[in-house]
Every structure is written in structure tokens, then in C-alpha cells.
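In the block that follows, a single chain appears as C-alpha cells, in the form predicted alone.
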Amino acid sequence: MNTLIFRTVAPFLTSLMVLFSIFVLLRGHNEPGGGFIGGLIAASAFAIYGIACGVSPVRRALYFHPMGIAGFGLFIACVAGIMSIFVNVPFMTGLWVFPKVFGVELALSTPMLFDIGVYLVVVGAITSIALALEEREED
């Protein structure tokens, strides 16, 4: 499975999916999508990655360790639940924000930073699994 024309094409395919996984991480509020979705995707890209070219490219590529990378998510996703409770407002209650950027207002919530930080878990912890079992593979 592993021929020229795949490991070629495999660096193309992964930025393609990562970039969609970004985009169905931030549809995600109004319509289907959201962290782990997304999050599921970029794992699956990452996975690609792995199989065409190896583990350490794909270690390489992330610059921080999966399991980091999962333990920042939970870190983001728990940060987000707890600004409610500074607030006043029970706990996992969503806040929102309406800066103007450039004369454009944007809406940031605490629902969108909770997605951020599932789609870090999700990315994190599944590529740490599949890039186990790869390491596991190639011995």
C-alpha cells in the first residue's frame, strides 16, 4: 500500500483534511459539525500521514506530543465551563462577546472555546493512539 504515488500524495491530502476539519470545527455552532467532528478528522488525516510516511514525520509535522496537545484541549474545555462561574451564572452557561475587528463584528463565545478545546482532545488522544499502533507495526 505503500507506493510512490500515495506517500506523494499524502502530505496534499493531510493539509486538505486538517483545513476541513478547521472549517467543520467552526460551522459547528450552527449547523452540523463542531469539535469533535472535526477533531475526528484531523486525526484521520494525521493517521494518513502516518501510514505514507512513517511515525516520526508525523511527529515531526505535529511539533508537540499528542497527549499534549489532548491535555491542552481538556485544559481550554474546562477553562471555558469555569468563566461562567466568575460571571455569576451556573456552571457551563454559554457567555458571549461581539469585539469589532477591522470593522467587522465578530461573536466569540464560551461554547465555541469549549469546541476548541474537544477538538484538541479528540485530535490529541486519537493520534496518540494510531501513531502507537503504527510505532507498533513497523517493529
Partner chain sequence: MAGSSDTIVDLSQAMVTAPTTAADWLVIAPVALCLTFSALSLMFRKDVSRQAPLAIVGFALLLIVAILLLRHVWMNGTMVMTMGRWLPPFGISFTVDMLGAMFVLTTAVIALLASIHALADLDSTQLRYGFFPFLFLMIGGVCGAFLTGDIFNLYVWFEVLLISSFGLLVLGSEREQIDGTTKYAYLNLVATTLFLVATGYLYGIFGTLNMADIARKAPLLRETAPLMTLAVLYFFAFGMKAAAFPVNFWLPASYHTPRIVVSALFAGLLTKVGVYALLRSLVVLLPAERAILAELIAWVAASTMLLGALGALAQNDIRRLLGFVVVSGIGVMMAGLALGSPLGLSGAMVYAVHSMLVMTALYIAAGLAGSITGSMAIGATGGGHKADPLLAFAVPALRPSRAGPPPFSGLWPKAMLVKASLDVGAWWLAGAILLTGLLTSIATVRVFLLACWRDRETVEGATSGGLLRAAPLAALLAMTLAIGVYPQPLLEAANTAAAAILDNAGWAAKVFPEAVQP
Given for the second form:
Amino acid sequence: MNTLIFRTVAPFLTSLMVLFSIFVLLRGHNEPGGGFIGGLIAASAFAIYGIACGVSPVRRALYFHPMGIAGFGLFIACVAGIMSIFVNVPFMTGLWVFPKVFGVELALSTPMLFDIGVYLVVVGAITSIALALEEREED
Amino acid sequence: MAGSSDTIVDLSQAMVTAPTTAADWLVIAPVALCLTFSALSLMFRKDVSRQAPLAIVGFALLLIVAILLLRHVWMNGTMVMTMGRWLPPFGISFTVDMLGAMFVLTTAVIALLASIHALADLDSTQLRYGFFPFLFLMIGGVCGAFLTGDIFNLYVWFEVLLISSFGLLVLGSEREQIDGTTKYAYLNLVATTLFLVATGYLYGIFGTLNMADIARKAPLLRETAPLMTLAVLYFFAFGMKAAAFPVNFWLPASYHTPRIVVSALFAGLLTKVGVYALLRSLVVLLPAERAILAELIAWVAASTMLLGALGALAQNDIRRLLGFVVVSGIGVMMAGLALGSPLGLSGAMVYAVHSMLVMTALYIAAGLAGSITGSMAIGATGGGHKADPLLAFAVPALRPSRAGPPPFSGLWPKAMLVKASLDVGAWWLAGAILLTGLLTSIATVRVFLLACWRDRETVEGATSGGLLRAAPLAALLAMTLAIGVYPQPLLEAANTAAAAILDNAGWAAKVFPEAVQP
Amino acid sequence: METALAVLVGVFFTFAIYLLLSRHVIRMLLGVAILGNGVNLLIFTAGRITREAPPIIPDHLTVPDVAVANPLPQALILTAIVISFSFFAFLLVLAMRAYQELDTDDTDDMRVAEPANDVAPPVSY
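What does the same protein look like in the form predicted together with its partner chain, given that the last one was the form predicted alone?
Time for the whole complex; same chain goes first.
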């Protein structure tokens, strides 16, 4: 899998897929999409980069260890659930704020935060499994 | 869309409108705490120096929360919190009764003590590989299973604890561990899949997954729906999780392979989750079907305990022997399930608490004995009394405790179960319980005689590894002695719990307050 | 429609059980994967089949105006798919490690944890 064409295209393909995964993640609140499927797209993007250019460039590009990313995702998902303690409603209740940024109303909510957490957990966990498998093939 | 909608919706039709008090948060706190600390220790997993304080703080907080929860349930009865404010049965309810609170407290005690032992026992590579993140996740799964009031959510917690137990089981990836994990993984996965099959059928029949709702509707559907099929499926699936004969073979094949602290945690917690789920599904949800199955459950219980004890007699490796002892204990608990009387059920619960503490202690003691005498094989160990007098005291105290003479905690549940069996004329079940006690004593006392009292040259440089490793063992020993000498609070708690799980109407009334009942 | 799906579930279970009875880890893995799909289909069928009518409430109403598909079985299946996917990934890695370390994928030959000729415990003190 080490052809010149693939190695040239892979970085562009990866960045495009990561961008698309974020689009799918944010779109997921009212339409098909969401954290899990977005995370899978991003993880397969990193897997493609790993197949084309080797595992260590992927690890360098990610900067944080994939399991660390998964841990952070789990953490913010927990935080999204616990936030409802401050308004006297049960765990995991959806809370919404509608701040105006440059005249545009943004709908920010704890379900979105939770979804971002899911996204990061999936990216981290699946990427670390994929990279471990790819690393073994190189031995 | 929520902000721009112009339709006025009466939220009280769909949502819980009463404000949630701080006390209500105790219901979810054990799970939320474990997941948060799992995330934190996963984020800092390279930094071994931060793992220890995180683990100790996390499990100490869990213990405090569990004590508060038990106190609250003791004083105010069953507690309910429904996630996301959606009214049950649409929102997922967490319901804590005495049974759940009691088991969560025991879990918290074991988790704290085992993590103290682990800090002294594991080296930094194993900590870096992710022992504590998996441990927190597993304890979160165990607590979630004990606290949830939704049958599909119970399945999710089973999977959470299962996948983290895989992680703990292969920690270190030695050949033996990979072998053990393969068998453990496939058989447990089949068991949870069967659980899912049963839950799919259950949803098809009841149209609800909320356990209180199911318990409320079961008597109405009994004439027309195949509830017996459900009961048998649940019995088989959870029996497999609990390692009941004849589907117990995964347990002795895998429990001796991981690090000793992991074995201790598994033996203390995982099979008891299966027993808990059996109690929940058969006693609370499908009591009439349990009564029909009682004879079968009793035979399964008797054969599980006797074959477990016989298996223990045939083992040369201490850890494999203990695996069979775990199996025989499951049989004793299932005897309580088969009896189904308040006394039998509370006996099973007391036995479960006792077994959680003692099995953890036995594995830790086996680990210490192994590192002092330099071998896990009974035939090769010896000289324990010279190397470590504390151990030579702890081990004899623990061994018979399992079997149950006074003044140890094993006495009371066995007495309750024997009494409950004789009450219904099941003398053979009472006989099986007593015979199991005898066989287990022979198996375990023999280990102790050979490993601790036999004179043999000790291995050069072998030590028990300092105070930190032995302290949890001493604490567990103190607890089993305390329960043996003063069992009143535990017995009272178990009686309350047994009464609570037999009283479906009271439970349903807590989850569905009168105001919203159709 | 329910009958056809029920038969299909039966076929899935047959294949899964046949594969799970094999001694080879990789076949067992495929069996587990098929079993998971069979169970998902079972939940889907048990949750009642409806013709395509997405459970979306129109803007001016508070309850759906026509009979819509039941979204709950789909949520359950989605959860089960996610879980079985992660188990499949784990078991695949485990099968590979087992093949590398133990040099076999036959469970009958995996006798490291439980040796075939284990010594009996001493019978006397």
C-alpha cells in the first residue's frame, strides 16, 4: 500500500474526512449523523493516513495519545451529564442556552457537549485499536 | 428548534417537574463518579505518580457516597431518579432499594481495599497500561447494574463491566492470560447475548423496559403471554454469568490467569452481579414463573455447590482451587433463590455480602502466600509461619470462614439457608449446603496446613511485600470477624431488602407516583 | 412480514450456533458477529414492524398525527450494534494475539491455562 499516488493523496483525503466527520457530528442533532458515526469517519481517516504513511506520522499528527483523547471525551460526556446538578434537574437532562454571537443565534446545549464527548471517545478508542493493528503488520 | 417553537406544550405531561434534591443525586453518584474518575485516570495514564492519588481519592469518595446512599435508603426507603426528566417508563429510571444499596456499599469497600493492594502489588508498567481506568470503569459498571431500574440499561452496564473486565484480564498479555481471556470472553459474550435475546422478547411482550412497569404488568399478562420462556432465558443467561452448573466452565478456566488483585476483584464482584440479576429478574419481575422453576433452580444450586467443592478438592494450584470455591459459593446463593421465602432470600443476600468480602480476601491471601513461599502449587509451598506470622494467622482465620463455623461471617447465612430449606421440607438442599461446607473446609484447610504450617525452607529473599499489601487483607479479615460476632445490622438490612424485593406494589408506587398513574 | 423476518432470525441463529460450535477461534468470532445481527433483527421484529413513517411530530402539533414507526427498538438496536462492534474489534485483536502467542487458533490446543497433565494435590500431610 506504499504507492506514490496513495501517499500523495492520503494527507488531503485524511483532512477532508476529518472535516466531514466534524460536519456529520454537528449536523447530528436534528438530522442523521452524530458523535458515533462522526467518530468512526474520523477514525477511518486516521487509519488511512496510517496505512499510507506509517503509524508514527499519525501519532505525531494527533499529538495526544489516542487513549488520552478517549479519556477526555469520556470526561466531557460525564461533565455534560453532571451539569444538570446546578439547576436541580435529574442527571443527563438537556440544558440549552441561546447566546447571540455577531447577531447570529447559536443553540448550545449539553446534548451537543455529550455528543462531542462520544465523538472523541470513538475517535480515540478506534484509532488506538487501528494503529495497534497497523503497527503489528510492520514488524 | 426548541427555542423557536411557538406551540405551548404542557411539560408536566411528559416530564418530571418536581425539582431534584441533592439527596436524589446519591442515586446516580456512584456511577457518575466512577465514570469521571475512569476518564481522569485514562487522561493521565502515562503519569504513574498521579494514578495512585486519583485511585485512592476516587474510591474513598465512592465509599462515602455508598455509605450515604445506604443510610438514606435505610431511613427513607426506595429512591428513584429518572434520567433526563422524561417520565418513566420513557426515561431510564435508576431505582435503589436496600438490596442495591447494600451491594454497592460492599463493592465500594472491596474496590478501595483492592486498589490499595494493587498499588503495592503492581509495577509501573502495568499501571501505565491502564489498570485504574479499567478498574474504575468496571466498578462503574457493577454499581450501574446494582442501581438501574431499567432492564435494557442493565444490559448496557453488563457490557460495560464485561469489556473492562476483558481489559483487566489481559493486562500484561502473558500466554496464560490470553488463553484464559479467550474462553472467558466468548462464553460471557454468549451469555450477555442471550440476555439481550430475552430482553428483546420481553420488550415485544410488555412494550416497556422499566422494571417496575414490567413487575406491575406481569400479573395481567400471565394468562396470555409466554412469560415462562422469558424466565427460563433469564435464568440461563444470568446463571451463565453467575457460573452456575452446567455453564460454569469459563470461570475455573480463566480466574487464575490474571494478576492476583484482578482475580480477587473478579471473584468478589462479577459473579455476584449475575446473582443480583437473577434475584432481580426472577424474584421481582417474574415471581410466579420462579415458583414454577423452583425445583429446577434447587437442583442446579445443589449440583453447583457440590461440584464446585469437589472441583476444589482436586486442584493443586491455589488460585485454581479458589476458582472452584467461588463456583460452590454461587450454588449456596442460588439455593436462597430456589427457596424464595423471605428467610431464604435474605440468607442469599447475607451470603453474597459475606462471599464478596471473603473471596477477595482469600485471593489476596493466596497472592501473599504465593510470594512468601514462592509457589502457587500446594505440593510445593510451605514454611509460611516462619516467613510471615501475620499471614499464618490471617489464612487460618479466612479458610474456615468460607465454610462457616463461628465466629466468622459464613455462619449466619448458612444457618439461615439451612433453616429456610428445612422449613419447606427440602432436607436434601439443607444437606447439600452442609456437605458443601464440609468439603470446602477440607479443601481450604488442607491448603493452609501445607502452605502455612508445614516446615520447609523458605525461598531466599521472598517477602510479603510490606504493610501496604497486607493491610487490605487485615481490614477484610476484621470485617468478616465483625459480621460474625455482631451480624444484627447486616441481617436487618438483608431482611428489609428481602421484604422490599418481594413487595412489587411498593416498588412500582415509588417509580410511578399516584399523580401520573393512568 | 413478521413471519418472514422470524424465519430469517432463525436462519441467523442456526448459522451462528453452527459456527460457535467450531473449535477454531476465528469461526467462533464470525459466529458471535452473526449472532449479534440475528439478535438485532429479533429486537426489530419483536418491536412490531411498521411501514415507513418516521416518528417525527409536525411543527404545529404536540403528538404525531398518524401511526408512526416505533423508534425505541431502533434505539436499542443502535446501542446493541455499537456494543457488538466494540466487542468484535476486541475479540479480533485477541484472536490475532492468541494466534501469535499460542501458535494455534484451535481451542482444543489452548491448554496453557489448564494444562492437560496437571499434577494432583498431595494426599497426605
